[in-house]
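There is one chain below, alone, in structure tokens, taken in the form predicted on its own.
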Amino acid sequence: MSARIEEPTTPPETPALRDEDRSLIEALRETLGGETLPVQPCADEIATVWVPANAAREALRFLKHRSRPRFPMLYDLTAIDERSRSRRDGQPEADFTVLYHLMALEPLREIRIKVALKGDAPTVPTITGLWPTASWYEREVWDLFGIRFDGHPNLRRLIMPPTWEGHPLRKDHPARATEMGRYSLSEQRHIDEEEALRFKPEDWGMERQSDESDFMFLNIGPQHPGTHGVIRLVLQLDGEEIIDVVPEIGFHHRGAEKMGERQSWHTYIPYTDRVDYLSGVVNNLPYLLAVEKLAGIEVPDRAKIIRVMLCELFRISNHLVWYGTYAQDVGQMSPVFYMFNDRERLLGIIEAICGARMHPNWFRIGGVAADLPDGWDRLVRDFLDYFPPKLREYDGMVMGNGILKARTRGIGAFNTEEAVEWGVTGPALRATGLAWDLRKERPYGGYDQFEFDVPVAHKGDCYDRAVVRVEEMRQSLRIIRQCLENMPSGPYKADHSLTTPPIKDRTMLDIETLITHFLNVSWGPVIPAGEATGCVEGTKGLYSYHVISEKSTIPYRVRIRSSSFPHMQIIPFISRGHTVPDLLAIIGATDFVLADVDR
């Protein structure tokens, strides 16, 4: 029987459905009993299929366990408020959409499943029985959109305070404080807020060991040097042994996705810098890759290589912060001072090129903000000569230290299958023995032009996660040296009308071009309608932006999929049975940033 796959009429530039995706969707259709499955074309060429809400769980179960290929990783789960959309282009009618982004690693394949929901209080079945990592993603969607997941074991707010009114990522929720009424704290509200802070273990999903036992708790944070930021970890203990850990996140939430709905495509770039605040321009790149896919912009070679060089410099910068604080977490006081000194040298290069250090806001739609300054090559070459001997020195000081080995070997281990189940990527995944790096599997932004190795370890514990990150710094040095020695000539920004800032040639020749230039500078470019995901191998794992354009000067939806979010969620799983000092080693080896968790 022929497939009944609906493909809406689309503009010529929209990629066609690939044969392998067509076969996969036909198999999915047959599994669902012959359901008609609308297919949505997207600029990033990822197959996007709409399934009915009552068939969503079965569709996802098929894709995880029985399809060819199987999709073992739930990469992302989010939602879209469709009620203000003006351009649906043949998509099913919906007030809200739940989006599941699945990934197969070997070989790399992706598929999106979308579920259309109607009404102001929509529901969809939970998939926590399929993927443990779905628990936080579904809680986040409930918290920010008000979509209920039937059967979820603990559907409560995750990011917003328990007393928060409304769901912030709904379009009718205020985006600015000036749109909200004056704050007042009555006596009753004060009492209610205080009561909401009372710790009730049952509300957190904790259980008694027996009828005769009671809870024994230890709070770590929200203010604690071992948590690397503002987070609260509630431990249930039997003596020193950890029975359970419950992270409380949200203290660092700033509404980065909500802000994307009120900034222009260009003015949102500085906000991306602040998400993983240790990775600088690495934050800019996935957002810009998504926007450039929508706009059909081809970035020139020189701009690509400049971007790669800056990203790898920031990878080293991030890893140096992790390296020093990781050693400090397990009792070594000296390394952090040496490594921060090296990071200062590196940030000096960043500042010389970009004009800023931690948050350079230097990548642009279509390229970078400016060409490399005179003398950049000398600064980079000096660092490439200086840093390798320092890494060898740290090998003996930190990685060869007997106390650090005793504190981290065999601690917080997980295998490849468990990592994939929880959505773990990056160095933590490679520490389980899987040599998987997006820069190799699907080279983006010019990485196909570079030679480098993918470091791996095999035990998946805290020590092996450190081994991988240390070797990654050496591989980043290899990439940077290739940038230095093979930097192409040419423009640093694409010759395209939607680049930012727009090209100024001929602005003074006629009024039409002058007005167009003025509007592109003041309002920003009008990006063509569509959806796209930009994904990169970030400093901590896979990092992506999913953007939706309504052919406007601002995004309709900006979704940030951070690597720190699933990595934080796996901490309870790998901490049970260990001790409190072990937990601090696990936290240090995880290498998360809380602004990246909370966004």
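Under this definition, the rigid core comprises the largest set of C-alpha atoms superposing within 1.5 Å between the forms. Residue numbers count along the first chain shown, from 1. The structure presented is a predicted model; accordingly, all values stated were derived computationally and were not measured. First, how it differs from the form predicted together with its partner chain.
Annotation for Thr513: C-alpha shift of 2 angstroms or more between the two forms, rigid core superposed. After superposition on the rigid core, displacement of the C-alpha of Glu298 between the two forms stays below 2 Å.
Glu195: CA moves 2 Å or more between the two forms after rigid-core fitting.
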The other form holds:
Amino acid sequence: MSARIEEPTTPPETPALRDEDRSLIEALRETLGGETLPVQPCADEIATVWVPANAAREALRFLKHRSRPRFPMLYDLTAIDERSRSRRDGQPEADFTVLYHLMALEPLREIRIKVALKGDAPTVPTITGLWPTASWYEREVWDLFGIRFDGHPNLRRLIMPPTWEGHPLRKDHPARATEMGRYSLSEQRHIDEEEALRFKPEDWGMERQSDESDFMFLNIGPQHPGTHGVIRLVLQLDGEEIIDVVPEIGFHHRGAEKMGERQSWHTYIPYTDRVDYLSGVVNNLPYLLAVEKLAGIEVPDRAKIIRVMLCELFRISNHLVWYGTYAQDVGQMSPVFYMFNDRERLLGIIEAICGARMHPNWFRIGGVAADLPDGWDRLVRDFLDYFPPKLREYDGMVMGNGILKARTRGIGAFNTEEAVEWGVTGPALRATGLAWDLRKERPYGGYDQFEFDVPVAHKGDCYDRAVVRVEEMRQSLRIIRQCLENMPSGPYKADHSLTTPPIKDRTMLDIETLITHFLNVSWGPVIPAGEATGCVEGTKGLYSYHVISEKSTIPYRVRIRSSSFPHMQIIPFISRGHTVPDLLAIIGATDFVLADVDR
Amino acid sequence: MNPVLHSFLVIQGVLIGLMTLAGVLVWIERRLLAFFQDRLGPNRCGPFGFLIFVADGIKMVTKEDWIPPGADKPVFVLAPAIIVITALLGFAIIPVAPGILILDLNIGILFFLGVSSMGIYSTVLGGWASNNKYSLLGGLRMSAQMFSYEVFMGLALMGVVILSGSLNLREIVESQTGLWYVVPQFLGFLIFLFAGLAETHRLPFDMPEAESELVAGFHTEYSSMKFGMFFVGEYVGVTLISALIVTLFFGGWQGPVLPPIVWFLLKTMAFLLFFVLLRAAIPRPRFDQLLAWGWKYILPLALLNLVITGAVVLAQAN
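Having seen the form predicted on its own, the form predicted together with its partner chain:
Expanding to the full complex; the earlier chain stays at the top.
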């Protein structure tokens, strides 16, 4: 169902192109031979430039190596099926669009490059030679959109099973099982599906033996106690030494992006909760930041601070789960129980505030679902007093433990350049010595009002990642205490016609408000046309949602850029030459959630 | 009493006592671990959950007994039997109390070392016969681990042998009247403790099982009572190591007021609890780190201990 109505508010002004972006685009134009490059106005401040397909690689190479500033990080690479678009507002003709999102970290600058493609089986040159991290993104786009990347070393399905027919994120691919015909698993099909999953080293250019020894190929997963979920890591082993690793993902894929194209702007929020299922409302925030940018909603102070507080509570909750399982992965049995007990207290507070624990679905377009309950401050204060001594205790138990240090120091290390090259963000990036936190670099949602430090470590190995996360919990406590002591009064929802659910106080008093209320509740809000990215410093790295609105009650496209995806992709790079136990330490220190990898 | 009847009763007593202890140990370990970890543990079956080992046993016996298709069947079946047999055989030489001793062997320590080396075959063969890659890796780790730690275990005991002048465990206990060997042989005790832990492959030295890495290591493919045998073997093995530590370093049955057998049981239990505590507290080192520590630090220390003990005994004799 997609209803279009003319809603009374005027859409927000699209921000004008900044001077620095204008000169950057001018330099890009000169590099590409002087052809005019259409610039697309977006609701966020990120410059979006259309580049011809044959010049895309050149443009990206220029932006990575020679432009000013240089953009060393390929932050995201995705596609858009443009064939059902009703309004393109002067954008170049295209059946499909490939979207490259680049990032410069110091200082933070972003640019989007869009490439228009025609036809049903479009092709674009690969950029795996420029960024190794492009490999998985391109495979994902091939898998879900059927766009070929010329020259990709191993362009095979990444998310969907190898036997899948069609490309699910195309608009003509059904979204519901009922549209797809009856499914039956005959014995033959069962055998074929299993055979398709058999690992063939030759597909990955691997040798079965060297001069000295035969290699063992060992499946870690999809069901394995050390992987924390369904993922398959195929190891090429010489004895216990890892020669190579092939991570196979997609077992946890639930089509969160496709579902975005069927849900109203409001009813999509619960799906975001479940992407990184350990971080709850932290997932709501980037989606809502993007939607609120499109709608031009300014969130009131109280709502902002409530959101910040909840996000930080969830950050601690996420880090506690990571802390315990990290210790467990290196063989320490007990800490996970203590940490889950503490997390239980946190979830109790979250339950008291939101009514649910892991997936509270509590942020709303324009604010939060309800005001804080009476007595919330006592609960939060009790936890703030209770938790710091516990953290000190855990320092001695886990971080100070000699065996744990011996197991994780010098294991799985990468430096800042490599992290940026592979798209690594969050604590793993900060563990390489770069004090880069989006909450400081480009404060969103009220974070500019808070005092906190950005913890860093310097060796970039498993132990340092742990050090950063432990310290982050302390910083989160600081932020929560500031929320507690300075919680502003006022409304918890913006006074805006697109706030959902709408503010109700005048509904029964005048007919206009009643109609707006009725439409916003039954159909859902109609968000002004446009594109925007919302990005937050999530618990595991940068989370962002890129949403496209066609001035309708449902999004045209929702792109979820998760941080676990690149963090998973770097695992082979940092595991080679280590042993099987080291791999488990690396997995433990990565802090990924499979739903976040596969979406 | 008729000597045949006497030894028959002793053998039955030790055997029944041990099997019961192995069962009770399951309960103790699970309750204690739960206590250390802020949880309740098994508390439903019988008073304080005490009968959990009966429930465990019934479950174990009634599970499907399955042998994987590619397995080497005779070896696969033999492996769990070996570990129980050797662990029980080891107890033949333990002097529980004066008069309660199955075999008064004059080469007791040698016998123990031989039998415990045999026990390793169980894990290695089990890992090999399962036709499973995880099991194979577990078995490999076990053989390497044992290859190293058997050496230190033997060396650590030599200090005690020099002091007591005997390989007979009963005589060793009797020679500890007045001063337990843990005092002059503290280093030897530590090394034996370390090697014993590695021998019983329990956390922190459970690399052959290493749940988070190898699923269940060498016994991944085992089910039903075959799996149960590995379990029993492990608990009897831990009890054996504890009993040996008590016998060699803590004066065996000796102690004031209480009867000797109570002293022996109390001391043994103390070490069993210590092993449980250790399991709750410490992470697992990497396999190659364990070997490196063994060869780089423990071997020289064990040799040093031996040389010093020998020198001191010689000096005293002159």
